[in-house]
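As a starting point, one isolated chain is supplied in structure tokens, in the form predicted on its own.
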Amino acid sequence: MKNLLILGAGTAGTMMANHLSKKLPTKEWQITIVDKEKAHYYQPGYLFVPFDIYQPEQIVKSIDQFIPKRVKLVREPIDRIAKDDNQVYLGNGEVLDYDLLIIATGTDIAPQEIEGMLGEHWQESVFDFYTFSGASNLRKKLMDWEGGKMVVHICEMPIKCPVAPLEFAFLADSFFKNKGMRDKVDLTFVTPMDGAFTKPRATKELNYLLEQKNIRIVPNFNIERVDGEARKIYDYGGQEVDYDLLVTVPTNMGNPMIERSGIGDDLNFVPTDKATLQSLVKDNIFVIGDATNVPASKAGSVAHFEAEILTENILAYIAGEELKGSFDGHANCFVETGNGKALLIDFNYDQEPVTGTFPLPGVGPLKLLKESKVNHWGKLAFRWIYWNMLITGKPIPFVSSAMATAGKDIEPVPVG
């Protein structure tokens, strides 16, 4: 009996457990998944919790109910990977042997990386919404907040779901309008990037929306420190921005276990072949989702597309064949723009977000890079798709792992 070990039972790890439990012979392979947590969170829902669109209890379920029966769930913290011995050490001292390892340990916020971010003001006047506790605490804060300077801020890239801070700013605009207090709130979007997003074509559209909603943008702000008492953030170039309420996306880092194992980069992400998803650390180690260092968005849709490619490549690896599955960096993300509307963007490593229709060429019903109410309802419907199809490894009709070009106004990819 051979052992396939999956580290992490979040979105990517659970999808791989479901995919491979249907593909690997039961008599030949034991599949084990390790995670210390008991709860599985629908992370796209964190965005909606502060604005009371979702209740906290609507975005959490038990990890156990999504793990296939033939897969052994080990609920322990992971201490480290001993790659040369093909072993994983757990927090309780137990050692797990493996023949094949999948790292799906994700990424988490690291507010301690920025001077002054943690302290008495953390979760009082400085909040995140990238964690369940952060989103829930911010929801309580916004219920009684009487207005002032709200700063929505990104510390550094890469971050999980890079459109989420923009969505937060747009939803905040709608939220305060609906409360009849928009004139009491000065909204500012502070980013280390040149503009609103990582892709120039989408940045143009999103910068326009920020301007239209009277949300000031401060670009190229590389934060040095937070002064919680003075309620200011400073960057290395001498800029400073005042706030009454700071909603920040702290530095995102991979699991500390990656550092203890000596296999990660400076942010604890694992060097990974961007096409095959095989690690550059050792041939029998594969990586998926936010744990990789591939130049794709750290988003649930990316992990979903990667899972289909990785399943194909793991089966090829076991059979001793060439890894032919090639991930193209496909990402597909709804962008809430407020007032019951949303954009949809679809892109990959080479192709910028473009206009067109999705998923059916010429039909849609979703419009790319255009605001619409249908896109908004598509975003809300994704919660059902996530719980019932995506995480259980079921194919989503008309949506392919590689970016389709039909029905899209594709632009030539620059050479070189």
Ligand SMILES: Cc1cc2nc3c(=O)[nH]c(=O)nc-3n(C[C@H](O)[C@H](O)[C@H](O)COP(=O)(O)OP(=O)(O)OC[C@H]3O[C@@H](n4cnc5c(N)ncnc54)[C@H](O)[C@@H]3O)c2cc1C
Given for the second form:
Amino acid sequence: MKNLLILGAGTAGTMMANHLSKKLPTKEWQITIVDKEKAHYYQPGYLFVPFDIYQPEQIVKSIDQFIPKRVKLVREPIDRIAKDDNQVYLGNGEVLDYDLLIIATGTDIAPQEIEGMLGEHWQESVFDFYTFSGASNLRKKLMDWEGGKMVVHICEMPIKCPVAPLEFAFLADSFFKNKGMRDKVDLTFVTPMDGAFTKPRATKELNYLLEQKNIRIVPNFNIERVDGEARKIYDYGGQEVDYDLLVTVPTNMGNPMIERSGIGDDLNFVPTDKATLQSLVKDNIFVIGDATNVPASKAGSVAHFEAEILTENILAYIAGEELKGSFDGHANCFVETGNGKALLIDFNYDQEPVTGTFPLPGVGPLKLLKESKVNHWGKLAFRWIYWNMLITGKPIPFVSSAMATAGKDIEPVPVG
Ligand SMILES: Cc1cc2nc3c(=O)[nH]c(=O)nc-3n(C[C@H](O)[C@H](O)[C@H](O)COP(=O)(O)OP(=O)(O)OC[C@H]3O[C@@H](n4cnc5c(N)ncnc54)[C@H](O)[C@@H]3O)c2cc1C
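Show the other one: the form predicted in complex with this ligand, since we just had the form predicted on its own.
And the full complex, kicking off with our chain again.
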């Protein structure tokens, strides 16, 4: 019997357990998945919890219910991978042998990386919304916050779901408008990038929306420290920004287990071939989702496209064949713009977000790079799709892992 071991039962690990349990012969392969948590969180829902659009309990289910029966679920922290011995050490001292390893341990916030961010002001006047507890605490804070300077802030890139902080700023604008107190809130978006987003074409649209909603942008802000007493953030270039309420996205890092295993880069992301998803540290280790260092967005939609390619490549690897699947960096993200509307962006490693229709060429019903109510309903429907199709590895009709070009205003990609 051979062992396939999956580390992490979040979005990507759960998808891989579902795909591979259908493909690998039961008599030849034991599949095991390890996670320290009992709960599977629908992380895109963290955006809506602070604004009381979702209740915290609506975005949590048990990990167990999504793991197929033939897959053994081990609930234990992972201590480290001993890649030269093909073994994984767990927190309780148990050692798991593997023939094939899939790393899907994601990324988490690391507020300790920024001087002054943690401490007595953390979760009092300095909040995150990238964790279940952060989003739930911020919800309580916003219920009776009387207004002032709200700063929505990104510490450094890359972060998972790079549009989420912007969406937060847009939703905050409509939340305070609906409460009749927008005039009491001064909204500022502070980013280390030179504009609203990582991709120039989408940045143009998104900068315009910030202006329209009277949200000031402070670009090129590389944070050095937080002074919780004075309620200021400082950057290395000498800029400072005042806040009454700081909503920050701390540095995102891969799990410390990656560092203990000696296989990560300086942010604990695992060097990975961007087309095949085979790790660059050993050929029987594959990596998927936020744990990779591939230059795609860290998003559930990306993990979904990767899972299809990785399943093909794992089967090819087992059969001793050349890895056939090639991931193009396809990402597909809804961007909530407030007031019941959203944009949809579709792009890959080479192609900027384009205009056009999705998923059906010329028909839609979703419009790319254009605000609409239908896109907003698409974003809300994503929660149902996530629980019922995405993580259970069911195909989503008309949505392909490679970015489709039909019906889109594709721009020529420069060669070389
Ligand atoms: C606010 C927010 C909004 C988002 N919005 C969207 C969106 O609209 N669309 C979209 O596509 N994506 C969105 N995302 C991103 C998406 O949720 C992630 O990209 C996706 O969950 C990544 O999946 P993953 O499996 O790589 O990591 P995760 O789902 O985070 O899973 C990692 C798992 O590994 C486990 N683990 C890690 N280390 C260890 C260890 N040492 N021992 C044991 N277990 C361990 C963790 O417990 C966890 O269960 C959003 C994320 C956030 C935070």
